[in-house]
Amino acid sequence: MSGLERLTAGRGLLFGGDYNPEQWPEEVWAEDAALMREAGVNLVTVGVFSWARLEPEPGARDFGWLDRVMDLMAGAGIAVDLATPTASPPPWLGHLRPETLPEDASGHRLWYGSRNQFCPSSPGYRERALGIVGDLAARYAGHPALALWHVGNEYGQICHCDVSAQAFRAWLERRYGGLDALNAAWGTTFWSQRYSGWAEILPPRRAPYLVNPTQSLDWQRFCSDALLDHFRAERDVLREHTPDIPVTTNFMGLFKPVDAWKWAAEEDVVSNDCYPDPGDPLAPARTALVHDLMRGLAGGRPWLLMEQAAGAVNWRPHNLPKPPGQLRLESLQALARGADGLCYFQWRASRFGAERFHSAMVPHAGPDTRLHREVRTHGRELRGLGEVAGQPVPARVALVFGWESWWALEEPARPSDRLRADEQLLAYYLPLWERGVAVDVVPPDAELGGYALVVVPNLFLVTDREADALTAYVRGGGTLVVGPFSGVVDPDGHVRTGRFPAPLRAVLGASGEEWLPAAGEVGCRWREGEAFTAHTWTELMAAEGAEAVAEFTGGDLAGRPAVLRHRAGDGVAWYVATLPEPAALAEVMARALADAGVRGEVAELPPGVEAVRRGEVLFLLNHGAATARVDPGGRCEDLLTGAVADGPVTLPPRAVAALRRRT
């Protein structure tokens, strides 16, 4: 059984949130436990920021309060996701050991008084962190409430100090072996940057002008690895004491500093924090993409939504609340896309501190409120969806995304900073989401043979092996779509010379000679004659066996290919040499889906309605402002209401149907 399957076995779907009892008098704890039981809560995260409470001064230990919390949760039948408190060291550590504090790229020290104030490479921080983690694990090993370990919190800290510089040099020595190899990889003949000794190498600190892009790329690799090394160190201490308890840490979706593909392989449970913006019209699709990414990180297995908001957050400039029903809609969206646990930040709203205006499952106004009643109702209905736990989300389409390519693409001094990897990813995902086509998000080195369609919105950095795999996939009968500015650099960030995209030129049947950012909109036309517009980016391309499905119509590129399609072996490859308007990109994807023989879950989806199948259950979620009617194509029972329909289903705004086919 996987780590999450061990948690859901006997419990069903997980429901709960972050619980911070140390912020409240003990007389409140009993009320919390009672309210949790009424709401159907069966998992709480405890202790994320409790280091100063657990170790009030160096070497001291105060576990008594946590003993009582753990016992209280066990008595209430609520499992505990016990956190290591190392995300935020106590003030005494920074005061006594200021070298444990991080420095920014200008050499300024970041002080305590907030959170996350540690240098990931600091031996002093590591020593103290592992000390408290070891004692925590030893004390609660075998406790009946302990079900999951939560290491740190939202990893992403970066430090440019001298200690980090020393660790960076050691990382580089392991990667390159010698200075000659490093100088070659970094291209240090440019701007007289050649290094003659390891001690000369620094993190990319504030400099008079642009820093070496390969140095910066390696620095981003190092920073992710340094944090991962610390995660592993804590995890390994926990496993020594509790080998049967799974370990996780919480991702933050498409979060740039951490290569989640490498991290997920080190976890027992993949978990994520997700906070859609109620004011973002693309939030439903953006959130679905992140959920699909989490399922991909979990290797297609279920994952845990560790944090979401019950209402408004506190950290945007203008924090819109969630309207009634939105809490349930977003939670069930995660369930439909593979989550077996649906948790919130946090259980009870904080009276003080920086998050005092962040929503919670129990708001400041107390349990007799609309919001808490909605929480209780949602907790109860999840019990009726237990059959969904553990079920897969079958997909025939893969969306390729890699962190290293993201890092490399968005270095300064490129043709345009308006071409962004995450925005390209969403642009190509959106038409698939609108058609109800299930998607797996996969890394660039994934096995692709099981997919009918592979979409590569942008793969600026590509290895020879990855390019060869994409070529073999198409020649073997697959359908491939590649977006612009792909295949440009190698793993060192060096431009691949010749006509681009050099490593994919043969399979695409096309090549280019210039990247041409556009000043505004660009006219285009399908081969059939209908016009559309593109923007921001164009490329001077030539067909080399491919057919020009669309061409540019104005300026110096008039008559040149904008979208190309090429039969290669038994498959088809598409290349998009611009940023088409959404309707035009949707048309590209529709044609590629037809080539691949892939259709959506239902024949026709109204705007704003999401359709995704998990196991035998078809979820329909109405994110739109109007009532919608959707025909699921047969007689179905709604697991949420018990209603049976033989024909179209009516979905008011923010409504959800979980349909199981009946004969």
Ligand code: GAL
The other form holds:
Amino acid sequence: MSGLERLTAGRGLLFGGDYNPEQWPEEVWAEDAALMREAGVNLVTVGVFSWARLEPEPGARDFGWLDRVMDLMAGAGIAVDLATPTASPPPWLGHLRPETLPEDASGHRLWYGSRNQFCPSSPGYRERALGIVGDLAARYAGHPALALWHVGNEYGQICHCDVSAQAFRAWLERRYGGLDALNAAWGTTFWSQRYSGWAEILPPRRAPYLVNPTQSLDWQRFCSDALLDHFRAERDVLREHTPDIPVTTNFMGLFKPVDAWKWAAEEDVVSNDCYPDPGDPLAPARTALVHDLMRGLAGGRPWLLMEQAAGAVNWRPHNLPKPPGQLRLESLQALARGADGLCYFQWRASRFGAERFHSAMVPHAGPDTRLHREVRTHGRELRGLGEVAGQPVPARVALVFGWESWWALEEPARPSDRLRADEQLLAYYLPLWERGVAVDVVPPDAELGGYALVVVPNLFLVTDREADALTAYVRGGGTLVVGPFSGVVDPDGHVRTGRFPAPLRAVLGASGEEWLPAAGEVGCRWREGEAFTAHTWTELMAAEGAEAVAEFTGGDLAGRPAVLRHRAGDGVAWYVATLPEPAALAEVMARALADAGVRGEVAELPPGVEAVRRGEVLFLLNHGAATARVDPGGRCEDLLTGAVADGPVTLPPRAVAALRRRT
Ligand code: GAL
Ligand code: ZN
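Having displayed the form predicted on its own, please output the structure of the form predicted in complex with the ligand.
Let us now look at the entire complex, which starts with that chain.
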């Protein structure tokens, strides 16, 4: 059984949230448990920020209150996702051992009084963290409520201190073996940066001018690894005590500091925190993309939505609420894209502290409120969707995304800082989402053989192996789409010389010689004649066997290829040498889908409606402002309403249908 199956077996879909009883007198706890049961809550995350409560003084232990919480949950039949409390050390740690506190790139220490104030490489922090984790695990091993371990919270801390510098050097020694190799990889003949001894090497601290991009790339690799090392240390302590309890830590979607591909391989359950911005018109697609990423990280198996907001968050400058129905719509969207658990931050709204204006499943006004009624209705309705648990979301399209390339692309001092890896990823995802085409997000070294279409929005840093695999994929009959400024550097961040993208030139049947950021819009034309615009980025390309499907019409590039299509071996490779306006990029993707023989879940999908199939169930979700009608193409039963109908389904704004074919 996979990690999450151990939780859903016998429980069905998971529903609940972060539960912080330490903020409340114990009289409130009984009401919490009763309300949770009524709402269908079956999983709560406890103890994320409880270190100072569990260890009120160095070495002291106070588990009594947590014993009572665990027993209360066990009695109510609610499973506990028990957190190691190490995301927020108590003030006494920073006071006694200031070297456990992180330093920024200017050498300024970040103090306690908030959270996350630890240095990932600090032995003092590690020792204290593992101490409390070990005692926590020993105490609750075998407790009937314990179902999942939640290590830390939203890992992403970075520290530039001397201890981190030492750890960085050790990491570099493992990577390079010797200083000569490091000097070569970092290109230190540039600007007189040659290192003559390991002790000279520093994190990229604040410097007079641009820092070495390879130093910075390695630093980002190191920072992700240093945190992962700490995660592993906690996980291993937990596993010693409770080998059968799965371990997770909550990701933050497309979060740059942590290479989630590497991390996911180290956990039993992939979980994520997701806070779509109600004011962002692209939020539904952006969120779908992140959900698909989580499914990819979980290797196609189910994942857990650890945190979402029941209403507004409090950390944007102006916090738009979720209109009625939005809570359910967003939660079901995650379910449709592979989540087997839909959880919230948090159960009961805090009265004090930095998040006192953050929404919760039980608002300040209490349970007799619109918001809590929505929570309860949603929790109950999930009981009826149990058959979806464990089901896959089959996809024939792969979207390639890797953290190393992201880091390398977004170093400063490049042709344009307006070309961003996450934005390109979304731009290429959007037309697929709009057509209801299922997508797996995969790492650059993924096995591609099973996919009909592989989309590489940007792979600035590419290894020889990855480039060869993409080439072999096309020659073997696959369809490939590659976006601009791909294949530019090797794993050291060194520019690959020759016409670009050098390692993909043969398969693309095209090559370029200049990257040309654009001042404004750029005119383009399909070969059939119709015009469109592109923006921000252009490249001076020449076809070398590929056909120019579209060309630039304005300026110096007039008549030069903008979009190229090449038959290579048994497959087809597309190259897009600019950032086309959304409708034009959608046209490129439509043609590539046709090459690949891939179609969306339903024939005609109105704007704003999302369609995704999970197992036998076709989910239709209306994110738009208008009532939509969608024809699922046959007689279906809606699992949410029980209604059976033939022909089109009517979906008012924020409505969801979960359709299973009936004969
Ligand atoms: C998450 C975090 C929670 C809470 C929440 C508020 O980032 O894990 O502890 O702060 O945001 O939206
Ligand atoms: Zn440090």
